[in-house]
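Take a look at this single chain in structure tokens; it is the form predicted alone.
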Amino acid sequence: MKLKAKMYNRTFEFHSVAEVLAKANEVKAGDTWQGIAAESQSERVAARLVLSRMTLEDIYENPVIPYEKDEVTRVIYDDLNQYVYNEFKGYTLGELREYILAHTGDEVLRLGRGMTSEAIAGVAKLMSNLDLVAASAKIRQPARCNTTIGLPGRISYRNQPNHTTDDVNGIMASMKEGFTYGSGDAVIGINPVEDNPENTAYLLKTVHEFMEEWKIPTQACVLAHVTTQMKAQELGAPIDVFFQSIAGTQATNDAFGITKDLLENAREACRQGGNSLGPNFMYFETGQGSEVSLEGDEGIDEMTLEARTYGFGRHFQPFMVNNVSGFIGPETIYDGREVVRADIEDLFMGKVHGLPMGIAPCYTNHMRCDQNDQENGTMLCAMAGSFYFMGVPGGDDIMLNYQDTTYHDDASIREILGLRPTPEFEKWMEDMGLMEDGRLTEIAGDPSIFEK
């Protein structure tokens, strides 16, 4: 394995797999935080030659973070599909991009299962934006828990209603309005204030009311921490699907206080005591920079524990992944080209490791960046197979303090694209004569219709 390069009369040598992935990476904050990025574009451009050169056999042998050290190595490389990674071994990454671009969505998702996570970060840092867009648009791997996410044809959002002192009345009107727009098909989410077992089960209960009674059909979550929703449900709340952020390293998921088995025993607990059909019964949370806000990054680059992550998480073959890497802040994502490029490359590679992916690409108020980046990577992300955005009053997330897409995105995006709600979820908004041909009527948008 050759760990050098020449650039313009200059050698440019790197001494291990993980600092050639680090310094091959889009220019981002964490990296150089961390002080693990390249110091020049010529460095960039020599660390993705020798990247192009190694084979999937190189990084399979070179894991950024050592089996016996860290439990999202074990679980990526158990997972890993032996006779896949066989048949593509001897493949350079540059190779392995062309055959990204070349073949069926379906053949993509097969590679995937023999490749590492490392070995699809690789393979994205050798991707422009266009190839990740190209790429990413053709791989689709549904998922169900009541509903069905990611057919062709199809894009989901999660209504997002939250409220800064989880007012069941403000909540409740929130989400009334994302309903009558189209938003929550894929699920509605409510970040709570209040992080107890208590709080939990009642805004559950108050929601599947709601649904129960309108004959909504959707899944609902309230996104506390997963032990928390665990005995939320042993009080007797309604469970569709569990949620928790999760992370690319042994040392960030212990600050999240999760474990493998705490998550396969969340899983069971769903299968066997909720609310839902299934069969994918978990809700997870990444970002790119998450580890290093945590310091627990291991000195590995941002973009490779996010597709660390994904390996982690695709062991509970979840109903959705929802990124947020612009939600972490400017230490790690510091400006619109930086989030809006950390979008479509985390897309890129939870597709690729067969996940159901949905983005919220959004901004927080102290980065460089604004409304025109924010909506610059929805719609490339759109274009892209996003299965869903999220659905915000306003696109101001009062109760989280961040800016994402709202209610009328939602519907700007499925009119631009020719893109409709769930099956299921049409068909009620036409039944509630909110929705005519895949197209909004007029009185979308006025929760009075759910005043008797």
Given for the second form:
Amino acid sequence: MKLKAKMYNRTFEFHSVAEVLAKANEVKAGDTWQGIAAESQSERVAARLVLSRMTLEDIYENPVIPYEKDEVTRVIYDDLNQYVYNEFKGYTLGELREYILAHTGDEVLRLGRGMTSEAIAGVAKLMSNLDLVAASAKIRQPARCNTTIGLPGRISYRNQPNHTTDDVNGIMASMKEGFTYGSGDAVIGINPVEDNPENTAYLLKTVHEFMEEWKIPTQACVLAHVTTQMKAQELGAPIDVFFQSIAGTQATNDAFGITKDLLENAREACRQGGNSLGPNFMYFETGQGSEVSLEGDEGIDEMTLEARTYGFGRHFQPFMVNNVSGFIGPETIYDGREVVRADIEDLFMGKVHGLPMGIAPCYTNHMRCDQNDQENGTMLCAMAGSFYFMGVPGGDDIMLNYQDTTYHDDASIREILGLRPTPEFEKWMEDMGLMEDGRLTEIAGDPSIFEK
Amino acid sequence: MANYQNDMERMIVESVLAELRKSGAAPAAYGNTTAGSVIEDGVINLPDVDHPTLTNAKNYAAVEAMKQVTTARIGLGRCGTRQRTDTWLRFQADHAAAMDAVFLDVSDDFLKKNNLETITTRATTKDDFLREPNWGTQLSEEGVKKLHEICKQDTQIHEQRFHSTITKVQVQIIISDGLSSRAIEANIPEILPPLVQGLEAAGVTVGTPVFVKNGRVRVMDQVGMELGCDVVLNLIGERPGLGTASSMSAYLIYRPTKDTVEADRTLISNIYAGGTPPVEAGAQLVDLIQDILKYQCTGVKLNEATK
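Given the form predicted alone above, I would also like to look at the protein as it appears in the form predicted together with its partner chain.
Expanding to the full complex; the earlier chain stays at the top.
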């Protein structure tokens, strides 16, 4: 493994795989904050040159956090397909970039089964924005809970009707409006203010009653801690899918209060006692920078840790993985340029892991970012075949205090790219008179259509 | 563009509403299908989004009722698949207010008018402040020096006023911009006078309040350790949402040390005209600080002590 590269008159020397991975990154506030970013543009490109010559085996033999020390590393290595790994282990990351761009989505999915997460991150670091979009667009591994997301020609949305006090009438009002724009075929997902089993169970029951009354083919979730949701299930709440935030180091997962065993138990609880068809029962949220903001980064760069998060997540065969890199804060993702880059990196890395990826190209008010950046990110990720986005009324999440994709954006993306909702949901919209030939009808956008 | 049918519907709805309004049964803008801006003295006000602006409602009253139970941006209507002009402008205005609250400094005029001296932290610019979260928790060398000077003056003032000698004050109030300079400018003039007067009336010695520029919550720990006072109160701007950019928090710590953790702090959040009004929060803080001095603790310990 060579760790030196010459850039015209300057030679740069690196000392570890982790250092090369960090310095090869596009500019990210989190790496700068950690003090691990390249100090010049030339050093950045030198790191990429070194990285492009490393083989899959070089990366495999040098995990950024040791197997013995970290549960995430163990999950990644234990789940690796050894046959595929052996077939490709002599390829350099530069060659793998070309392989991915030149081969079909299914061939890339097969390759992905033999790549450690660090290697997938490494290839992404060698790619331009359009490389990432072109590669992501062809990779599709659909997932099913009650309905299937990620089918060709389709794009779905999470209806996100959050409320400042969990007021159920307020939640239902936003949810109804979202449905009329075609948002909610991925999931109805409510972030609760009160993280307790009774509240979680109450919200789930109320939403399910509405879904049953209006025969809406989708799934619902209250995004409390997974242990809270499991207690809500014991109280009789209908569970379609369990939500949890996950991260790329054991230290950060400790801070989230989760382990591999806990998540396996949750999946089993949904498989045996849940309400849904399956076989995919988990909903994960992730984001570049969550590890460093919780002091669980182990000195590794945020993009590589995000890939490791996907390596951990794929173990549980989730129904959806939602990336919220723009939510963490300016100390990890500073501005519009950084967040758009992170969104398409994450979409690519997740898809190579075989995950059903959705993106929230979102931003907080203390980032140098605005709605135009958010919309640019949404359009790029839609072209790159994101399985779904969020749907937030007017883009303003009044409970989490950040901005995300609007119900309007959801409908716009479908009409711009000619994409449809899930087949069952499209039929439901047609039956309700909300959609014709994949376009909204005159009555769409009116939450009072559900009034009797 | 509204079609003929919608115009007809709107006329009918509006004539019914005009009747209702005469009897006081409907709010003024009820059923108005455009957000509209009130123009006063030739000045265009922000479009009102408290009422539905969709043009195709099957039941306007129902949408109006929905907007009463959530501040979410619903009932907006659409042009094609996009937002209408006025709701889009209002969104931009609200985001602009939030960004300006974060990125603009508290004005020099404001500080002068409210007799607030500035103490600096290691974060000299907003960019440093946002990129390096720890820098806003550490005072600059100059800041430490100035803090001690002000404290020394406070003990001299105390001697002149009360003819008794103290080496330190009991309570030091700091005002930090945090993530909203707007919150400071909106709330400090109302909260500070009743707070300081209330404490002094209760016989508590209070240091001259100072402004900590580019300060975070934990900067209060260093202030407490430097001055050796009993209680530090940090009035700090909260991260703005689109709903309000002027919300402020009050953090309290009793004799902080290097080992102080978040659970050791007592917090009142959501201080602004639409939440806990600043005057009311000031009165609450006077009582709370007396409890803290009595029980000699804050945070989880105080909750247990006052159970």
